[in-house]
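Let's start with one chain on its own, the form predicted alone, as structure tokens.
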Amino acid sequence: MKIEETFQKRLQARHDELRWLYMELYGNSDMFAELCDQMYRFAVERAPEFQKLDGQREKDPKWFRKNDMLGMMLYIDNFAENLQGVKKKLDYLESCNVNYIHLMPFLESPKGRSDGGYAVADFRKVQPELGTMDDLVELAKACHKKNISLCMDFVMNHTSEDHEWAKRAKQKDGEYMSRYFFYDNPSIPQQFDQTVPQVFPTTAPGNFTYLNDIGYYVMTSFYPYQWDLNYQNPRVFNEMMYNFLFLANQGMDIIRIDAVPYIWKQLGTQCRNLQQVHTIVRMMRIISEIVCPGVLLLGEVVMAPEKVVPYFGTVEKPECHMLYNVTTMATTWHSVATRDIRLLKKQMDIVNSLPKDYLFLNYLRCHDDIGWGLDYPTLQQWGMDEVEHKRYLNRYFTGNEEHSESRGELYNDDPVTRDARFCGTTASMCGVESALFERNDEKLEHAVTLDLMLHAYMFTQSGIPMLYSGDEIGQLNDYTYKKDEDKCVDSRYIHRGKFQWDLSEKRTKKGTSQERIFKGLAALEKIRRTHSVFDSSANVYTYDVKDNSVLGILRENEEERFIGLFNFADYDRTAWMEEPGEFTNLLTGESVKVKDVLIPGHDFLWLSKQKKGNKKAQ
């Protein structure tokens, strides 16, 4: 069937709908018409090889939820220099079993006030020391060579001041104006700041910028150099929309949206989590689904649960494809701090009994920081108070904390509210740094064991496990941003730095901390790819084993019965618990009863039992 007749049939079953949506929410036909025809043209100007892999992808939805999953998040300047770099590293990236690559920021931003890509400049435009858009076409190539899947950012919320819309808007000129929320005046700004919370009160305190050399406020709710776009107005919609198919157009398997709760703005409310911000990605759902159909939708939601899953939108009127486990991720840190995995198992719990359509992306460590929004509500009813204890968690990493290892610096630290958040690697918050800074074996070996734990216990959450690059050979802090002047303001640079292919090549030397860990994540992969048990269709629940510091969780599925336990303690602790029957310790093969098993500090199992009848080997 022809592209134009692939389109035409997907348009038709997707087209009511897309057309009440677009006129709830503006009301204009014209628009709503120029839409479609746009769409059409990125549908035919799809690259033939991107067409077939929408077809293959059409006809297996679930390609993308299957146990064999695997992505690592990467700047390619500090991986590879260039586009072209990363394409050559194609072969490394393989041997780290990943076949997901999550591009940061790499469109054109300007340099000083780029917020690390996410101020973006131009849309169809590389960052010139990285590459070219044909560049980054030949890598997406090249990645589906390896059935390797490309992702990347799309930064809808605002603009840089430096887009071409920004200084045509500076000029004052009003076509360009309406594009954002220009007031010459503070009452409304004024009036948006009572109901609007700040998102970063100490390094951008409010949500407007005063231009003086125009005389009017500008909305910037993250940083005076990133202008809110106002999807009131539908040209904004649809321009950003050709934005987006552009760049699913270069080869793009999975596109994340950024800040998407903050993307419709009205006086009077938080600015968040608006319901026409659910038509705006219900719309673009759709747009995907007929232009692009083998595009996925990642959608950065970074609120607590109940304010996430709305964003995967229903099992009718589904919305992101995936969501990121934020919460998750930092109750997992506040678990390693207190000892105690009763906050992560509520959680867990949670997570666990909603539709299995819902996927998440899992991961310990990603480019931003580590905010310690949790349940402080639960975490009260258990004698925690919610000041008190941030301190003690941005102590507690920063080593400064008895008996603490973890080695790292605090981010947006307020003077006078003396909260904070956190930044650091992966290994540097295990205790690896501080042990080689001792040269302490026994401590070095300690960390090893918390880090590989952590990772396993990411790998047996139901959904995407993502690595950071440089998690894989334990890459420690990076102080040296401290010293350039662009990036020195800002701490979450000790987690961003410089790949260190020198130390990657001790990966392949016996005894390193590169190797055990490079080594232990790799057993670990192997393992999460071999069995079934591991895919998303899986029933996963927690397993409650009579210990507060000793995580239980039970995967189960036709064939298989796994069971894998994780001691956040740094001390021994025993699963009270029975299983019936033996189980095989899937990391050294060894028979295994599951009866009161003890559990060395900070030291994990994963333990597996084929079901009667099924012959399958372990």
Ligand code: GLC
Given for the second form:
Amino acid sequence: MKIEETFQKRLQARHDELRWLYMELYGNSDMFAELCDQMYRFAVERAPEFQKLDGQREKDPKWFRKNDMLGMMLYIDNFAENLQGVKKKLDYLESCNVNYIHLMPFLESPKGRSDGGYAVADFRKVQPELGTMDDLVELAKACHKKNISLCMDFVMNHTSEDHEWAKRAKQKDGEYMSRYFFYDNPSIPQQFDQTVPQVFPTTAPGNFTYLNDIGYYVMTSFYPYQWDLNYQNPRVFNEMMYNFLFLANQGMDIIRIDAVPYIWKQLGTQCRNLQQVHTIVRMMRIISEIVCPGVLLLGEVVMAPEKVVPYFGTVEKPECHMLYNVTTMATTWHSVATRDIRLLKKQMDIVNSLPKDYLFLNYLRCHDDIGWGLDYPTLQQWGMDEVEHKRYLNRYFTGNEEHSESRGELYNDDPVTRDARFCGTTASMCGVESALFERNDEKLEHAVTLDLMLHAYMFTQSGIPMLYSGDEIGQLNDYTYKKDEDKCVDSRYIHRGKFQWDLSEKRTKKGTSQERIFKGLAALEKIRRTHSVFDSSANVYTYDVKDNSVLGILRENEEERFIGLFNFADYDRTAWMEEPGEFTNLLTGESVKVKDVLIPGHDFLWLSKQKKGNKKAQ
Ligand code: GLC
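How about the form predicted together with alpha-D-glucopyranose, since we already have the form predicted alone?
Everything in the complex follows now, all chains and molecules, and the chain you saw is the first one.
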């Protein structure tokens, strides 16, 4: 079928809902007609190889839900200088078993006012030091040859103050001012400030910035140089959708929609997660299904647990294909610091009870800080106070509690609420940094064990595991950002250091921490992709092993029964349980009786039993 026909078919199937949503939000049929025309243009301009992938993926809509999926997020410059460099390093990424790469923001962004690339000055231009759009397309094609999917950010909540629209708005051009939120006096900004919480209370306080030159206030929820876009203006929505489709057409497989809960603002509200946000995300889903159905939407929703799931939409009217499992991530670290898995078990039970269509991206660390977004009402029932507990976690992970070996720094320590978040790499948080500093082999051994246990636990969860570049070799905190005047105020740079290729060489040198982590992860990854019980279609439950420090997880499909046991305490614990028959320890191949299993401090076990009638050998 020709693309023109395919487009019409896809459009017809979805037109009524899209029109209905658009008219509900904007009531502007001319702008809707323009949107449809542009969608057609982007569909026919889409390169034939990407169209082919669209077709294949439409036939196999579960293509991204398989147990071989493993992601890695990386900064292009830290990892390989530029886009061409990344292309040259694809073999390394393959050796990490990665088949999904998230390139951190790389579009044009002003130096020193970029928020790590999240202040975009031009949605259609690559930051010159990193390469060109052609390099990006070449990289996408090279990835596809190796069956690797490519992901990029779509920063839709705001633009840089250097974006063309912002420049024109600064010249008081009304058309462009109406694409942002401008006020000529402080009255409305003050009203917003009464209900809108702050994102960066220390590094960028307030939600508005006063522009001295023109005497206006502009809304800036993030940094003062990131101007919030006004999605009440249909021109903003249309133009941003064209940017989105342009980027999709560069061969992207996954588009991460950045800070999506913030995109709709309304006076008297918190300006987060409003109903109109869901209307917009649903429209984006429909638009991509019409123009580029091979592209997935990954929502960045770093919100309270109950606010996250609605971004999947419903099974009939889906919004995002995937979401970050942010609550589980924060709860995991809480479990390390408290040696108590009760909250984690509860959180996993919630995730496991969701429809299987909902796919989470699991991770231990990413480029951002860890905000302690936990289920405080439950913790309160167990006698833990929110403010006190957050302080405890921050003391623990900065290494200021007696039994803590973690190293890292606070982030946005709010002087008013005394609320702070935390930054550090996985390895440093697990104690690798302090053990190496003290040259203490025993501690190092223990830290590596914890690091591997946490990864094994992440690989056991439902969904797609995502590694943070450098974690595969246990890269430590990087304190050099303190000497960089553009970065020194933002402690997130502590875990955004350059990838250390010299250290990565040690991954083949027996006995080094790099080797233990790299090899340990590779073994887990191999098991994960060769056992269908890790597929997202398997049933997953927690398993009560009657010890508050040991988390038990059961995965099951027609072929196999898998049990993962994870000891979050730094000393031996016993998982009190009894399972009939013999299990295999998947890492050692030994056969084990699963009865009252002893697990050393911070260690884990992956056990499995093939089901009767399943021909596969144990
Ligand atoms: C997202 C990014 C974060 C950035 C923010 C503003 O939360 O992950 O790094 O600061 O959006 O764009």
